[in-house]
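First comes one chain, alone, set out as C-alpha cells in the form predicted on its own.
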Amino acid sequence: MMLQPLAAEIPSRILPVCIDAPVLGNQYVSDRYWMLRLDAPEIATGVRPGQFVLLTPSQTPGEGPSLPRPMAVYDVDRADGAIDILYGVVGSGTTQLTRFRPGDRMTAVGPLGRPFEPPSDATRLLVVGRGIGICSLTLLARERAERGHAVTVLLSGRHRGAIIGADFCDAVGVHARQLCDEDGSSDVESIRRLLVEQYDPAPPDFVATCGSKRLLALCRDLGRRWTCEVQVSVEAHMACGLGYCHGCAAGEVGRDEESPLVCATGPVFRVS
C-alpha cells in the first residue's frame, strides 16, 4: 500500500503560530476520553479538517514530558475563537493534560500538517474511523454536512462505551453507525459486506478514514472497487511537528528520496 502526498500547496494556508492559550474546559468524556476546549483564535481562524496542534503537557517549566502531543482538533468554534481537542490518556503525558484547569494556560502550536482535500465535486463522502482517530475525522463530516453534502459515518472501537463521535455526529445532523469488537459488528469482513451492500448501487465519491491500518487496507479496496479517491490521516510520534526534525517518516520509503514526513507531507495523504 502506497501512501502519495497531495498537492505540492495548501490552498489558503494559515501559517502556525505559538500561543499561551487560556484553558475553557477540560472534562472527563467516557472510557479513557477527555475533552479540552482552548481559547485560541489565532489556529480556529484557519484550522482546517485534519489538521492538527501540538500541546505541551507541563505546566512547569523543567517538568517533564519534554515533548508535546500532537493532536487532531475535532471541532472549532470560529465566531468565538475555541478550539475542542478531544484526546485519550494513555501515558504520562496525557495524564498531565487532565490537570489543566479553566483559566490556566496551555502552550499550542497550530495549526499543523495539510488537511484532508476531497475532490472539488465530491458530494458524496463515507468517513470511515476508529478509537481515537475519528477525531481526526469529525471536522471534515462537519464541515461537508453544512455544505448540504451527503456524509455517512462508520465510528468503531473496542466496546460501546469507548465509541467516540456518536453525540458530535447527532449535533450536527450526520449519519453515524456504531460498531464495536464485542458484538463482532466491527469485524473487517462484516464492514466490507455493509458497506458493499449499502454503497455499490449508488457510491461514494470520496472516502476518508483514521485509526485503524485493517481500516485503512478495506477504504483502499473499496475505493478500487468504486473508482473513488482514498484520503487516510496518519498518527505518528513527533517531536516538532513542523518537519525539522525528521522524526515522524510515514515509512513509505523510496530508493532515492525520503520517506514523506507525517508533520509536513501529512498527516493526510492519499491511498493507492
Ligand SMILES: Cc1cc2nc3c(=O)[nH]c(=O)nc-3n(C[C@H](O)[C@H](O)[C@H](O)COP(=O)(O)OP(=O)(O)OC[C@H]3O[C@@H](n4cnc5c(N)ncnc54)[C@H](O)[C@@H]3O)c2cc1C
Contents of the next structure:
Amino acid sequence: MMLQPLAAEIPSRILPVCIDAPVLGNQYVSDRYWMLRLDAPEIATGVRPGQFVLLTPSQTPGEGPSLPRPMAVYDVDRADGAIDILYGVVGSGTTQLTRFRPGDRMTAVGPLGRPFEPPSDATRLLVVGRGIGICSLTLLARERAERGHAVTVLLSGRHRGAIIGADFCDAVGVHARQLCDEDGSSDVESIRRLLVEQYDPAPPDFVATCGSKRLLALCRDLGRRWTCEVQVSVEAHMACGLGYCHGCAAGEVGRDEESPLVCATGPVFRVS
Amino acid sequence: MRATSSEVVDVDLSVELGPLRLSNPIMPASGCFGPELASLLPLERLGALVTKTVFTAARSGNAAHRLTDSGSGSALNSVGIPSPGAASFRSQVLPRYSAHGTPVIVSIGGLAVDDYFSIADELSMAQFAAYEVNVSCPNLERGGISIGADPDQVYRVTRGVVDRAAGRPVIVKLTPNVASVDETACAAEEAGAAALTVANTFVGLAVDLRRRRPVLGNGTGGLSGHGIKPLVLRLVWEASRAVDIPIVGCGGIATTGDVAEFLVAGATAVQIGTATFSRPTTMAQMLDELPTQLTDLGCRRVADLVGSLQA
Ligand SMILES: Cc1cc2nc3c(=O)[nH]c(=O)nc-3n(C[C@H](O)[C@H](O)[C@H](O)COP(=O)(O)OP(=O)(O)OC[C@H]3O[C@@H](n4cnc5c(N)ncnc54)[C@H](O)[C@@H]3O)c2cc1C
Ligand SMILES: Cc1cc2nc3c(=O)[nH]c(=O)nc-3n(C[C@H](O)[C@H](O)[C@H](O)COP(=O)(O)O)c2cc1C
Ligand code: FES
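Coords for the form predicted together with this ligand, given the form predicted on its own:
Okay, now the whole complex, with that chain kicking things off.
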C-alpha cells in the first residue's frame, strides 16, 4: 500500500496556537469513550476536517505524562468557539484526561496536520471509519453534508456499544450504517459486496477512511474500481506535532530518505 | 537581605560560555526544537537556538515507533537522527534558524571519528555562533560503542573539531551513559572545548507486554523528560567540579524552579527539550519568571547563583 503526500501546495490555513483552554465539559459517553469540550476559539475558527490537536494530560508543568496526546477534532462550534474531542481511554494519558473537570484548563496546541482535501468538484462522498478512527471523519461528513453533498458513512466497531458517531450522524442528518463484529456485519467481504451493490451504478467521487488497515485496503480496491480519490488519516506516536522532532515518521525506512512525517505531511495521505 | 518578588530590579540574565556571550541562559535542546516553533514562541528572546544534530550524509533515521511516553514523567525516543546531510543543511535548514537574530549553535554528529571532521570542514564557511558536538553517537567502526563513552575518542573528536572551527567556540555534549562523567568531561576540556553540555539521554527500554517486544522500532531508546532530572543534576554537579569550563545543564528541566536548581548545581546555562513538546511556550515562560526567581533567591545576576550548592 502506498501512501502519498497530498498536493505540495498547502491550502490556506491558520497557524497553530498554544492555549490553556478552559474545559467546558468532560463526560463519559459509552464503552471506553469520553467526550471533551474545550473553549478554544483560536482553534475553532480555523480547524478543518481531519486536523488534530495535541492535548497535555496534566495541568502542572513537570507533572504527569511527558508527551502530549494527539486527538482529532471531532466537532466544532465555530459560533461559540468550542471544539469537541471524543477520546477512548487506552493508557495513562487518556486516563488522566478523564480527570479534568469543567473550569480546569487544558494545554492544547492546534490545529495541526493537513486536512482531508477532496477534489474540488467532489459531491458524492463515502466515509468509512472504524472504532476511534471515526473521530477523524465526523467533521468531514458534517461539513460536506451541510454543503448539500451526498454523504454516506459506514461506522464499524467491535460491538454495538463500541460504535461511535451514530448519534452525531443522526443529529447532522448524515446517513450512517452501523456494522459490528458481533453479528458479522463488519466483515470486510460483506462490506465490499454492500458497497459494490450500492455504488457501482453511480460511484462516489471521494472516499475517506480511518481506523482500520483492512478497511483501508478495501477502500483502495474500491477506489481503483471506481477511479476515485481515496484519502486516509493515519496514526503515529507523536511529540511535537509540528514537524521538527521527527518522532512520527511512519512506514518503510529507506536508506537515504526519511518516510513522511505523519504530523506535518499527514495525518491525511492519498492512497494509491 | 532577601529581596521580595515585588522588587525585581534590573536582573542581569546574560551569561558567558567561554567567548560566547548570550543574553540569557535559556536555550532549546538539540532535536527538541525547530524553526516551526516560531509562531508559538518568540525565538528572538532565547539565549541561543540549537539545531538538530546534522551529519555529513543524508540519513533516514529509525523505524517506527520512534518515541513513546515511558511513564514517571519520562519519554523514550529512538528517532535515530534523520539528517538532510551537510549541503542541504547549509542551504535549506540553517537559514531558517539564522532568520531570528539569535545566536545559532549547530549540533554535529558522526558515526566515526573522521565523520566529525568532515562535517566541520563542510560547515566551516557557514554563518553561525558555535558548535555543539554530539558524541552520543554509535561508532560504527567500533561495533557501535558510543564515541562519547571513551575519553580518548572524546578527546580526538573535540580536538579535531576545535582545529576546524575557524575560531568558533566548541561545546561538547556528553553522554550520561558512562561510569564516570569526570573523565569524559576532562578529556573534552583538555582538547579545547569552550563548554560542556551535560547531558544527552540515558539508554532505556520500553516493553510492549502483549506483543512481548520493545515498544520502539529500534529496540532501545534515549530516556528524557522530567523523570531524569535528579540523575542529570548529579552529573552537572560532578562535571562542574571536575572542569573549569562552563556547563550547560540539560535533562528533565520543565519549570523555572528547575532552571534555578541546575544553576545552583553548577550549570551556567540550560537547555530545554521534552518540556517543549507538551508546552511549546515553556522557554518564554521561564524567561518571564527568571528575574523574579533570581530576585527571590537574593541574586542580581545569573552568575550569583551558578555553582552555589553548599555540599
Ligand atoms: C492524528 C491522530 C488523531 C487521533 N485522534 C484520536 C481521537 O480523536 N480520539 C482518540 O481516542 N484517539 C485518537 N488518537 C489516538 C490517541 O492519540 C492515542 O489513543 C493516545 O495517544 C493514547 O494515549 P494513552 O496514554 O492513553 O496510551 P498509552 O498506550 O499509555 O500511550 C503510550 C504512548 O504511546 C502513544 N500512543 C499510544 N497509542 C497511540 C495511537 N493510537 N496513536 C498515537 N499515539 C499513540 C501515546 O501518545 C504515548 O506517547 C489519534 C492519534 C493520532 C496520531
Ligand atoms: C525526540 C528527541 C530527539 C532528540 N534529538 C537529539 C539530537 O538530534 N541531538 C542531540 O544531541 N540530542 C538529541 N536529543 C536529546 C535532547 O537534546 C536532550 O539531551 C534530552 O532530551 C534531555 O533533555 P530533556 O529531558 O529536557 O528532554 C533528542 C531528544 C528527543 C526527546
Ligand atoms: S510529532 Fe514531531 S515531527 Fe511529527
